[in-house]
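A single chain, nothing else alongside it, follows as structure tokens in the form predicted on its own.
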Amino acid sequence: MCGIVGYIGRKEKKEILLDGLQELEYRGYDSAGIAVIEGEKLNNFKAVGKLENLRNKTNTFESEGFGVSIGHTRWATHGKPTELNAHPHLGAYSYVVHNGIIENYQELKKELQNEGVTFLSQTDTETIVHLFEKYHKELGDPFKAFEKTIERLEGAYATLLITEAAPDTVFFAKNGSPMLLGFDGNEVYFASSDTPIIGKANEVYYLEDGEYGYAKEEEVKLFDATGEKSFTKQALTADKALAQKDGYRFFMEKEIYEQSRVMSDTMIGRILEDSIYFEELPEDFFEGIYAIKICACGTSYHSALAASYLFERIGKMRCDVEIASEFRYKEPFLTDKTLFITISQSGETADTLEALKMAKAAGLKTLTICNVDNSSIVRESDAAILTRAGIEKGVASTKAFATQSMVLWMLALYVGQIRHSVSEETLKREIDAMLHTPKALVVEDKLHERIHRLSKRYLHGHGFFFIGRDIFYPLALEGALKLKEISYLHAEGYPAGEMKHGPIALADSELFTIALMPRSLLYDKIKSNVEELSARDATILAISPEPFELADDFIQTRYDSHPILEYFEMMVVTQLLALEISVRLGNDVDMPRNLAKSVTVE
């Protein structure tokens, strides 16, 4: 999740930008850059890696007197983390920074290239600055050119643009990605969250979607689709830790709520009207491939297990899933007709990385699904698909799991598409369900409050069973893992049909069963399994769109037309349940004992 800062004023701009970017490090980044206009001179500096690299590059640069300035930390979505791909992006005489994804950038880029524009980067962002300069040449007015530019943009964006054509002005626009304006006297600050400007500005205005405008030293003009509008400033919080969490109690809670938005980022540019497209994969990538082997650990292993059903059901491709730490020592039989897929949130998971090296040594084609570009596993793989979840600070993974699951669902459909094993009707149905996924991930206040109230009943007892069938079995494993990680209560995930083969011996009133009961997939079967547990006096929490009369507690879900929509909605419920139980027990939700975010040792 990229970060933006900006400043108009007479103070040392370099330090304001670098300090602001440092406050955004918690969002994650792989490169950073700043641009400053003083008088009519434009300076810029960019660096890959940690912010310290950018500080070293700018150590002899000083900015004195009035000027305008912008800065950015980049988390790669389009293009590798290189200096050319780092923001700010340069036109002939303008610079732009941007958060979000421009959905129609390929169309805009082709249009500009046909008119003779040369692109230096692989990013979607660069189209903004070239489009602006095209319209400035046509219209002769920088603000009208900026207006015309943002009219052409489709997708999510927060953007700042500075230009030698208006060296005292910062142009800004917001649609789908956060952006705010900060004020201290005649000085104006810009940022993608509160933290960079706390202690600098004393008032703030949070831009709404569709708002744009320009700012000078003593003038800020705001517009939307209806024209110029007034705005009311409010006091700025002084609590940086709270500001980083955007008002949520914990990073994990914030990340659960973010899932709806980051899922849209994961899908942008990959889900077309009637097909799935991965620009990361060559057209012949699956040529000669007859099976898939997925290797992962922990939460990533659970997303892989769910995907194995989809690769075989939709893609008609055999798919085996291995726990990386076991795979390394089993002397696996590997053939070059197998695609080896690794999944990792951090891209540094030691067991998964070693398994990948084994597969490459055996001559297998490799693909990784990861959240961090330029990580060890991404660099080692033949190809990589980024999940675009942004940094995840909570140790117990939430949005990383959700975006991994989406990428794998898209990839299964992509395999079916290129193998012609999926009908046009099925393809259309799956794409329609995918496009509804962000809505299924929205956390409604009513739902969260209900889970909060229910959680007080589940603080004791001798354990939890999370049960489900088909893709809901891996989701049951993940639900149990979330609860274990942050509440320290014993929990297991089980295939519902396996309960009678031993585990049902544990059933009594102190055994809590979390039953995932989707209407669209094997409902009658799992209902029968839950009835067996109820008959043994187990305490049942049913999660389903269908009311279940034997449940002690019931959480009603909204979606029932497609299994994976139900999967994602129930995923949110299990995450919130683990969160609220942990909070009631007084645990550190974000940093549970004995755990680390990235497991870099065996």
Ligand code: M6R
Second form
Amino acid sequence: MCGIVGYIGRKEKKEILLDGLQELEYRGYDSAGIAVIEGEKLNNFKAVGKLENLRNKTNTFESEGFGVSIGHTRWATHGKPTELNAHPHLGAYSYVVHNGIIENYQELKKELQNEGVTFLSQTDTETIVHLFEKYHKELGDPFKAFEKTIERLEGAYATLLITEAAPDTVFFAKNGSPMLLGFDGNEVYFASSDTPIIGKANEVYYLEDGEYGYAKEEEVKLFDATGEKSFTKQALTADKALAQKDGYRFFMEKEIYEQSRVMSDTMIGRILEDSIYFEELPEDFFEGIYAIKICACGTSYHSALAASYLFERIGKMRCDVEIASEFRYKEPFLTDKTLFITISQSGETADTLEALKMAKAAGLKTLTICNVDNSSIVRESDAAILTRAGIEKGVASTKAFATQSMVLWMLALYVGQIRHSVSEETLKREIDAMLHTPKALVVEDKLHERIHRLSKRYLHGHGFFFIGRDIFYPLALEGALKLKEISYLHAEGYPAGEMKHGPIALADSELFTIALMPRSLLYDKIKSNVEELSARDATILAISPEPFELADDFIQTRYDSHPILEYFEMMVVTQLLALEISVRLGNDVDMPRNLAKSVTVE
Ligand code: M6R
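Can you switch from the form predicted on its own and show the form predicted together with this ligand instead?
Up next: the whole complex, starting with the chain shown before.
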């Protein structure tokens, strides 16, 4: 995920920026850059890859005396990780850094291009600096120009802008992406989270959405839609580790809570009013394609399995799914009318990469759904759709799974749309549901507290069965995998209707059944499966919007309007359940034993 740092003062600015960006490294990035204005001098450096590369480029540059400065680490979303796409972006005499996504950038870019502006990068960010300079020419006042620029932006952003037109000033704005101001005497710091300024500033102000303003050495002015406003600084925490986790106990917990926000990022620019659009796919991408085969491992395999229901149901396209390590040695029969999709959070999983190479060698068209641009699997594929989850630190995948599921849902609808297999009514219903997803993923305190309390009853026993039907079956597999990975307890995911074909023999009071019972899909069917287990004295934890009298424990979910909204809500419940059980057992939640985040060996 991108990171922002800024500084106004007399200290060596390069060091402050590079140290600050180093503190944000844990968020992941693929390029970095800084810009400094000292007196009349404007300096800018960018480098692809690690910060070390940027350090090497700047080693002869020193910045002493009063000046303003901004820096950025970029995690590619619009455009490849190249030096041209790295921030800060330059206009004629101003620089900008930005986190988030400017939703209407294409429209703004066209407008500016028609007025003769040349764009150097493929990013949405570059529109900000050109808009600013356009309005500066028109209005003659840098702050008014900045204010007007911000008014035109739609989407989520946090941005800093410096300009030769006001060489003592940093302009800032926040809407949907985090940004804070740090203070130490006359010095002002800016950052997208507090780690870069811990030990430097002693007070902080966390900007609210819709706030913007400007800062000089002895003057900080804050505004929102109602005009100028006062603000109260607060003392800054000294605990860096806690700050990296944004105050959460574990990265996994932070990532579960982030799911609502990253889901919006995943959708931006892809859900239009009444259709789905993927900038990454040429219009004729699905021409001549009659079937889909998906290959993946672990959690990514589970998102693939859920998607196979959607490709067939919504997209009316045959879809089968294989575990990459199995696919590799089965001498698969491949036909060129099949689109081969690989799914991978890291883009480096050895088995998935090899499966992709095999499909390419057989002449299949390939598409990857991945969280890391420029990863091996992305580079190897004909086309790639990024999931935009931001870096995932917890070994147990959460937000990557959520965003994979979202992209696949959109893709299934896209297939239905281009093949004219979905009615306008269905298209509208699905799009409405998609837009509700961020809401379905908000973790309410009440829910987390309930799961925390319940978790103490599930620390023993001889095993867990997660059961569900339809898309809730892959979700059951994923719930069981999460629990296994971080609690080290035995757990299995099963199609609910299959229990009576064997596994029900295990049922007794020490067998815990986690039943996914959505209201909107096959409720009566799953209910009778759970009743069968209850009759054999299995201990039942029912997750459902519908109270279920035979359950020993019950977690009530909110949505019953669309199965996929229920899916996402139940996903959060299973993630939190695994987390709380793991915490009670004293395990290392973020780095469970025997596991690695990226499995680059066979
Ligand atoms: O990076 P990938 O998505 O290709 O990784 C695949 C699996 O190794 C991964 O999903 C693994 O199962 C996770 N630890 C799940 O939490």
